[in-house]
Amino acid sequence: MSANNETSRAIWVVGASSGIGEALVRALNNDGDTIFISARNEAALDAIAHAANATVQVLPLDITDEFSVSAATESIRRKVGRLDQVIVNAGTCEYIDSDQIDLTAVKRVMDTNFIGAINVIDSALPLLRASLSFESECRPQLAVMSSSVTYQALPRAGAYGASKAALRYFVEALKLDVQHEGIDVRVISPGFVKTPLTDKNDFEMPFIVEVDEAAERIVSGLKSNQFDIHFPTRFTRILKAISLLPDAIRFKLVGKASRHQSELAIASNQHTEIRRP
């Protein structure tokens, strides 16, 4: 694509390799974009490339390190000279239980959700401004990943609600600043999504939706005025709802989920059968 066709788009999907975001590169799959694809898995981006319709760009990188998403933005700045929307969807989730909180597990959570994200940001944003210099009927746009559990704190996701949150914060921050420029800035916020990484939870998963209807949902949202895309709706907004209890109600409500409480019922009872005689 060269940097002159007004009619097509570059578009910039980090976290590619496997579940939401390789159905949103399916669903933004159009004949006459470019489509600039990232995650760790060369191999699993290799083979979405080669299935894709579009001009679809294979960039490996590690959202964690800044000089890899600096090579990779520099790649595109060399091919089409800017990027009309970007979608930093890559992250990871690990659980912390309450006897013990797992200080490695936070950081590493935290320099992939947060860092990471604001290396993208970051580097991209050059990009985006200067999509600006182009005519365009769209605005450029900035789209960020976070999740519906930066409305309610939910047991053991400490660390991914928090890192979550923060780049939530981060992102409204900055659209603060940036739409002045003319930079579209958008979070996305889904539950439950089935994907390889929810398939490693041990917990029910309320109001689950299949990766697909995600990535559909996410580029419909994109496409209207809405700044929070959030979705299933029935189960962002009974999050909402309880975000906006009196504060003894809401952590006795949500507190009922927690395996802290059941399992020092378990350790209590045990303890009770080695003291009779």
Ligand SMILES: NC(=O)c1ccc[n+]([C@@H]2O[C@H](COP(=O)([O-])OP(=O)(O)OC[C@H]3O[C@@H](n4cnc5c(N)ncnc54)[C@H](OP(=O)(O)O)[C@@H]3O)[C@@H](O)[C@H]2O)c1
Given for the second form:
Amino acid sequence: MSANNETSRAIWVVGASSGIGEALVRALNNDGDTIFISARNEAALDAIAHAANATVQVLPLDITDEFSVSAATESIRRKVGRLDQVIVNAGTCEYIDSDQIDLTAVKRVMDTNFIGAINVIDSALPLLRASLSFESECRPQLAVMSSSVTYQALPRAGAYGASKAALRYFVEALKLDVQHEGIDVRVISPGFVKTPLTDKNDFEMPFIVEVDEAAERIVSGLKSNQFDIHFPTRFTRILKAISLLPDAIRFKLVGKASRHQSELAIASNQHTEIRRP
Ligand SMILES: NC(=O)c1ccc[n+]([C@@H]2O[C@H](COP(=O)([O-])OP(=O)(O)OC[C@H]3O[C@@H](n4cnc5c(N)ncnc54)[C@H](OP(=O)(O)O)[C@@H]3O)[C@@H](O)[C@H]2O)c1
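Switch from the form predicted alone to the form predicted together with this ligand and print that structure.
Zooming out: every chain and molecule, the one shown earlier first.
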């Protein structure tokens, strides 16, 4: 079965109740397909299913709860017996202040973005493998949402960035281990996208893109051969380029975005004066 052709597919979008996931359901909305949509907010999922053209089935779950995830995959197994495409999009973001690291916030972010995502991947893999034995023209596909923040550490993003970097590493290692089976593994690394998640941010978000544009970029990237689907490229290329600079230069450059920038300037001036003979 192809991600490119018009044949009916069984797709699972996890984290589909708002933002990028909701827009992905709109972008994937193809008459013949069956799209399973999951998240915790059942009422939001019902409204999305109601508005769709494709056959959309609601499977509420919490990705941090193993039992609710395995109940969802068991339901998919009974209904269609396989999955041709799984998009693990669910995630959260909390920023951390250096004056008092909130360990419970770090754990919450890791539990959702890293452990929760792996929980979904683990539960979905048998259904992706089942797709291999169907009369398919194309490989079953697993796409996992990371972030462009993993290219270069950003101020206050320690918990969020670490969770998405850990997830990227896990997905790359998984690709190495399952590619021989014929499973197509991808990672998605957006820059800033306008969603309920970023609406909470109180800082400037360079090159932010609208959510439907992000969904179109993801859907077309998943049809291409690109492993890491990243956008907007004017932002992701800057982050990648900065990450290649010598440490002293990149910390100075990115440090300008820190809330402690003025204190940093004072500290480095004092340091220079102390060293001056
Ligand atoms: N927006 C950006 O700029 C940006 C950039 C890079 C990466 N991302 C990533 O893109 C993904 C989507 O984010 P978004 O910006 O679209 O934010 P969003 O609108 O807040 O969407 C997050 C989705 O994840 C679901 N979710 C969160 N925790 C969950 C849990 N424990 N169990 C099940 N579902 C859960 C939410 O549904 P419920 O609350 O209903 O459970 C919602 O559907 C996230 O992984 C985020 O880290 C976003």
